[in-house]
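Okay, so here's just one chain, in structure tokens, the form predicted alone.
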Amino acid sequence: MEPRDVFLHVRGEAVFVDDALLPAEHLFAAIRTSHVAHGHVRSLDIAPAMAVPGIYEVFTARDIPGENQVGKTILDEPLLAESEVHFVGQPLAIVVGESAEAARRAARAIQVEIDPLPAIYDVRQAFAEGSLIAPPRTFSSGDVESAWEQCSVVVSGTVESGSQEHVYMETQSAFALPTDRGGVKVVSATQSPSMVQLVVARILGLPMHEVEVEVPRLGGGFGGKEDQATHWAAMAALAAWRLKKPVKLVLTRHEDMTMTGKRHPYLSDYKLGLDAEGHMLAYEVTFYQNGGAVADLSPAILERSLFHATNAYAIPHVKAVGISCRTHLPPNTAFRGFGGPQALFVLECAIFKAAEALGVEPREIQKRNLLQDGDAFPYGARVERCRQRRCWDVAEQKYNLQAGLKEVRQYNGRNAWRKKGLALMPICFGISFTSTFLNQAGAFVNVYVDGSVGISTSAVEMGQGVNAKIQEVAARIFSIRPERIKLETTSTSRIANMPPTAASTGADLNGHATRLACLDIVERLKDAAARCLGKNAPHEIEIRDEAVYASGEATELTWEKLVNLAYFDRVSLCAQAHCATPDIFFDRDTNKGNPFAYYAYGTALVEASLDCLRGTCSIDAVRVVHDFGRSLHPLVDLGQMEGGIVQGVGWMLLEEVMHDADGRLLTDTLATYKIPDIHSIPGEIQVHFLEDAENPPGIFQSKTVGEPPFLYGIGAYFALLQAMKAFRPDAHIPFSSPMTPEKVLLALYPGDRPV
């Protein structure tokens, strides 16, 4: 966030979608959804809704003038269900009234009769019945089948990783206003303005230029507004376009939790082979992804799981299979890490089990197999500028690993009913969209005659600080104070065909585009200065700290004077630029290529304490050494690290998404769904920025830091397992996350109760 945004947030003055002032006659929308997970819609009677005072109209699928389709990667998702429903919470009708309360009351009054059909919730059942979103995919290297004979130890098993609710502070929100040309303007809380524009145009049967989408800012996204914000924007747009009145649609927290998808739960089978020294030789894994009822982003998320199947380790023989299963749950969607965390968790579980079989600590296997330059990933890319081992070694030394292990042993020896555990978590995360075409962004820069600057980019600010980084880029190029620079709202009318702000690419893509646009203006300003001064060539002109220098000597020109001079000299003070990440590609026929611009590396030491009577766990410390490159904005990066770690710990230990036997969400409020609070966050978080870590592909040698920190939270799970093993070494602990206190007690006291 820009500094001014920070102050607006602190004072409660920042305007989000629901805060925007609309014309007095604006209306409100609410949604009638399915109460059945799978069934034929026998009847949909809207008459009771129309009888509610204050109701203007009810829209169903038959009122859509264009195509009833909001699918992205696969066109399998209607905006409003027609003859069949596929999950509890699937939208059936849009009710529009003079107040949100009236609209919700009327939505509840709609009479819906649905004949139930058999429903699938389990991925193994879905696979057995051929209920798949896309054909299975396989990434492989070496020869796994022949490698098993070379292994001294082979372990296998199953890993279950749970779902996760996004819990963004701002729920899904949008409002729409009809335009005098017969189009519509939509203000949406979305990470994907261009996708909203495309889908709204499709729904209304309009050309895209008649649909403008603007995003002021988001109150959090975490991936939950990359694809699924589109639906609510399209509903608001449909109502506004049909009624020729502004319409607002804002979900309550309960509605948001029940109607939207979450992180994909996975059920994964693994087999890992090692030699007697602990070198990993062969790894086979099958990811069964629960995609929910429609594709959404499931195929792309599963692909990211395959890319990260081996995490930070060099394994010569690998076979990773990904299967996206179609079930009758709400469509699961993007979430911080985008399938990477699920894959990393499986391999760490396999390493934990292999360590038990070899009679060593997991950290010994981890360290022995860390990536280094020249190693290859299963998809063919070679490792370059690898700092995985450096991060591990610095973490060992800086945080005194041996002293920490000794302290844990001593503590466990003194305490019978409380135990501690310590685990290490190395991470390697590729940075880029894995669909190459998405790795592009645009920027438009205006310098005004008073020397102030306005910048429009493809990036959406959602609290991750991308605007602060773009502001820093422009300030460095122009050599002016950041306070002179304003980041505009994100709009499809200023930047066309933009990718989503996702995949940790926002700062890199938009920062590079901004840099190019600013450099274009700087060159024009240097030409103007050279003409004014009369005795210097443009390459001898330098702008430094808002002053103009010629051949290293100060001149009478300041930034403001130079800008004003250029304006009167009829020099353009605006520029547009486009950035496309070079040298990346991926062939989906062979599943080989170089899909990432670079990789983020790091290592965390995680300490946990366990109350063996209650099953409750506290994370005492998370200490990280992370490769930020040359951080563009250390304060923003530190905030992302801390937030990502806490969110990752929540996924591993607290946040359990539960449905009943009929597919209804049970954890549908913040009273029944547990997220980390002040009492459950790590007691200490230390982050060390790895020194001497330049990164040529990044903006000003930096590395992005949106998603990688989440992965450190996985270490909390294994720190807890170490504590559980210290209490009961023979305990059989299924690999299942989140490891809630209930699961802890069931593992520690099978068949009995603590005394």
Given for the second form:
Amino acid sequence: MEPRDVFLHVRGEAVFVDDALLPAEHLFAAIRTSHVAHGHVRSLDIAPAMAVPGIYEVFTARDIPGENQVGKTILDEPLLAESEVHFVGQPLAIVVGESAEAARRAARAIQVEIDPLPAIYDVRQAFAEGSLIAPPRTFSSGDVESAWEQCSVVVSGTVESGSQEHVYMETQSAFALPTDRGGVKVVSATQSPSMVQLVVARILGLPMHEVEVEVPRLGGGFGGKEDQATHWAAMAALAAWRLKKPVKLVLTRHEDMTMTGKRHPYLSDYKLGLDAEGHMLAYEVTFYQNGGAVADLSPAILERSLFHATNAYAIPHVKAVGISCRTHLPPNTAFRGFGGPQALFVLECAIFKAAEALGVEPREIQKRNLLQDGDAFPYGARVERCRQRRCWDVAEQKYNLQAGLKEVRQYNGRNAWRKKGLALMPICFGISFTSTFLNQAGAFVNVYVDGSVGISTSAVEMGQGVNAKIQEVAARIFSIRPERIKLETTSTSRIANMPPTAASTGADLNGHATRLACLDIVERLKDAAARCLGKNAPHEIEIRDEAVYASGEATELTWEKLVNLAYFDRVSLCAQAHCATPDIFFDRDTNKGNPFAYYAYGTALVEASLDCLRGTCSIDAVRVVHDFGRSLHPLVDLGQMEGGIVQGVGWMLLEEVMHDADGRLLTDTLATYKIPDIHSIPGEIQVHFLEDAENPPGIFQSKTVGEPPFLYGIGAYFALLQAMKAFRPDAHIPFSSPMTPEKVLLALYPGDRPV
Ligand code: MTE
Ligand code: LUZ
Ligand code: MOS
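Switch from the form predicted alone, shown above, to the form predicted together with ligand LUZ and output its structure.
The complete assembly is shown below, putting the previous chain first.
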């Protein structure tokens, strides 16, 4: 966010898709979905809907002029269901009316008869029945089978991690306007404008240039609008194009929660072997990913789980298997961390169990095995400029770990019914899209005759502050005040073939492209200045703090005068640039390569308090040492840290997505689905920016920060487990997140469990 955006947000003046002023005659769409998880559609009668006053039209799959397909890599997802439905909440028909209320009333009036078929919700069952989204994948290094013999301790077990609803503040929304050429303009709340453009063109049977997609800003995305904003945009576009009238489609919170996918729940089997000193020698893990009914991004998310199976640790013998299971839940999708958090959680559980077996603390195993330069990941990439151990050591000292542990011990000695726990959580997260081709972006920079600047890039601002960072990049290259620079909306007409703003790459990819475009303009301005001043070569000209210097001497030229002069000299003041991350590749036949530009590192100390009578846990403190590179914008980075940590803690301790036996979402409102609020956020969040942390591949030596902080939340689970152990050392605690108060009580009082 630019500072200006912050004011708009705080004052409630920022304009989101639903707030935009539309032509007076615009219409509203609503969606009729399936109430059955799996079945044959016997009949769909729209007549009762058409009879509702104010209804213009009802569209079903038959009304799609192009292809009824929103799938990306795997083409398995119709926009509107045809003869079969595959999850509760799957769209069947679009109703368009003169008000959203009328459209919703009519959508409910549609008569749908569905003959149920057997449905699968469980990954083990899906796997047993061969219901997979893609063939299983295996990443391996060394030789696990022969390594078990060298181990003093081998532990194994099962880990479950739960789903998570994105709860972006702005629900899914789009509006579409027909163009006079027979095309359509779509304003969409998407992280992926080019994907929306491609799919709308496919649905309508149009060339992509007839579809313009514009994104003003998002009220949060968190991955939930990386792939799943497309559907609503395509529906609005279909309706607008068919009716030749503007159409708006905005989901209610309840619709959003029931129709869209969430973080993938995982069920994982692990086996971890260590020597007597606690070195991890061998790790075998199988991730069963609950993909839901269609592929969406599941294979890519599963792949990132495989990349991050060993987190921040060096383990010589590894076999990681990923199985993406097709079930009859709504399609699960990208969510901050993109499969990384699920993988990290499994290994931390394994370490917790191994620590019990070895009679040591988990932190001793963690510390002994931290990555360092020269180590390699199971997929072959070598570790360089590794800051894992530094972050850990600085965290231990800065936050005085020994004193903290002592305090916890004393507190636990004094209190019978309240216990504290402390856990460390080191993280390592690869930065780049693992699909190498996505690591590209464009920027388009316009300098106007008054010296003000407008910048378009591939980046979508969703609250993560990418606009502020790009503004900072341009301000540094031009050496002008940031207030002169405006970040434009994101539009497919200004930048073509954009990647989604995702994988935490927004600032790097678009920052680099912006830097290149600005440098082009600076070169031209220097030429113009040299010509004007008459006695200097262009390389002797410098623009510094809005003033123009020649051979170090001040001149009469300012930024504004120079720009104006260049214009009258007929010099172009616009530049376009493209950036592609160098030196990354990945071979999917061998599962080896170097897919990441660099890694984010850090360590968190997490302290929890447990009320052993009520089972309720509060996080007292999260204290982090994180490698931000040379931070491009410390305030934005701090905000990302705080938000990511809270979101991660929510996933681990609070947020529970539940379905009934027929695949209907039970936790379908914010009354039944609990996200962190002011009462449940950590009492204290401290963030220390690791010093001397230059990062050459990043924009201006920075490291990106979007997703990694989420991973620190995992520490909350283990801080809670430590507190539970302090109360009942022999408790059998399942590795099953979220660890809600109910689960805590069941683990602490097993004998009192009702039969
Ligand atoms: N922060 C806010 N406020 N809102 C968001 O939607 N999304 C997260 C992260 N931080 C998000 C956020 C996710 S999932 C990603 S991938 C990155 O921001 C995307 O932005 P970036 O690439 O510019 O870091
Ligand atoms: N999206 C994607 C992502 O397509 N590829 C990725 O590697 C990725 N990583 C994180 C978040 N979104
Ligand atoms: Mo983030 S999950 O890459 O949108």
